[in-house]
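Presented as structure tokens, the chain that follows is alone, the form predicted on its own.
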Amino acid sequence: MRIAIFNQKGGVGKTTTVLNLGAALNRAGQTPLLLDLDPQGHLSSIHGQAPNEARRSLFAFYQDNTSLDELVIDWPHIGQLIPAHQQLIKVDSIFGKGPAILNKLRVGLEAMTVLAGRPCLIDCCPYIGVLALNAIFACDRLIVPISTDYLSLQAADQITRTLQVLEPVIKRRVERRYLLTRFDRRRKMSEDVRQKLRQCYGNEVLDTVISENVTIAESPFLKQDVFRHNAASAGARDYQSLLAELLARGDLTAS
């Protein structure tokens, strides 16, 4: 199962969700592959020992046709990672937007020998370009993190319009799940945003919410997932609940 985590709005918890959902899968006995498709490389920086050379990053897959199998590195307590590099920013200008490049990641993932039967989580960049389109074309599900502010409602609508344009090209509906992040139960706005999302997207809005939580905010700085930082925290419980809901809905499959 390939899941892309995407939103055109920054600061909504895309990388945090990839990191901690990967860690939750690992704690459940799986070995997920995390793929950093963002030139900013925040996910790779949390790893702490990801290679700095472009030839050992995802950029080599696009530039040199290096197989994805060759780029995988281990990530203790989480699974494995294919790291990003800032050179990924060049992919749009180098390759354009033809069918071959838009399907390149899907074809590359399908050819991977080490991925069979394992979940793959794709951390997307916060804009629509070749990289984000690669993720959308390759994924089985799209998780859209939505922080609980009114601007995020506009971002959700923007993503819906983008997918409506893309789906005739992909020739399938992209299944999506909306995940509320930075949820503060003390603020009426958080519940208002949840209700408005449910009105628009019904059961595609996940029941699980990711609460505003200091442990979630601190853990990337410490180069840890939320479970390693504090497994008893509310943030850890939220991501454990997220995994349980995705498994129950069939959006992820148990090993």
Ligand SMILES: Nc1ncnc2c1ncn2[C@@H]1O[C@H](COP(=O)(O)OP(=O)(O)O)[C@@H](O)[C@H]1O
Given for the second form:
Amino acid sequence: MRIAIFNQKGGVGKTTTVLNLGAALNRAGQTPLLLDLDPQGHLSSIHGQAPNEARRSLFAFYQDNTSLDELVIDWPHIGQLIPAHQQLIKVDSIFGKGPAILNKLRVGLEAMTVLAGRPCLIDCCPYIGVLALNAIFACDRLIVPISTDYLSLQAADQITRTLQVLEPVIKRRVERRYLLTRFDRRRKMSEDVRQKLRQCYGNEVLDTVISENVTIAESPFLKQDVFRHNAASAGARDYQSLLAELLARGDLTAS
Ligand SMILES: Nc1ncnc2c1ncn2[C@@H]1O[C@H](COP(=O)(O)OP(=O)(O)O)[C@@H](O)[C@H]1O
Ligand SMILES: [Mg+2]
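Hand over the structure of the form predicted together with the ligand; the form predicted on its own is what we had up.
Let us now look at the entire complex, which starts with that chain.
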């Protein structure tokens, strides 16, 4: 199962969700593959020892047709990673938007021999270009993290319209799940945003919400996931619930 985590808004918890959903899968006995498709490379920097040469990053897949199998590195306590490189920023200008390039990641993932049915989580950059389109074309599910504030509702609307334009090209509906992040139960706004999202997107809004939580905020600086930092924290509980809900809905498989 391939899950892309995308929102064109920055700071909404895309990278945080890839990291901690990956860690939750690991604790459930799986070895997920995480892809860092953001030229900013935040996920790769949390790994701590990801190579910083372009030829060992996803850029080599785009530039030199290096197979994805060759770019995989281990990530203890998570699974595996294919790291980003800042050169990925060039992918848009080098490749434009022809149909072959839009399907490149899907084809590359399907050709992988080491993936063998394991879950794959794709961390996206915060804009629509070749990279994000590659992730959307490659995924079985799209998770859209929505930070719980009013402006995020506009971002959700924008993604929904983008998907409407893309679906005739992809020739299928992109199954999506909206995930409320940075949720603060003390604020009335949080419940308001949740209700408005539900009115618009019904049961595509996940029941799980990710609270605003200091353990989640601290853990990237320690190069840890939320479970390693504090498995008893509210943040760890929330990401555990997210995994349970995705498994229960069939958005992820337990194999
Ligand atoms: N639920 C949360 N509680 C507290 N801080 C969070 C939470 N989710 C994300 N953050 C913090 O917010 C910042 C942006 O999150 P990040 O996952 O990098 O967003 P994105 O990848 O969408 O740009 C990071 O410093 C991260 O640690
Ligand atoms: Mg990010």
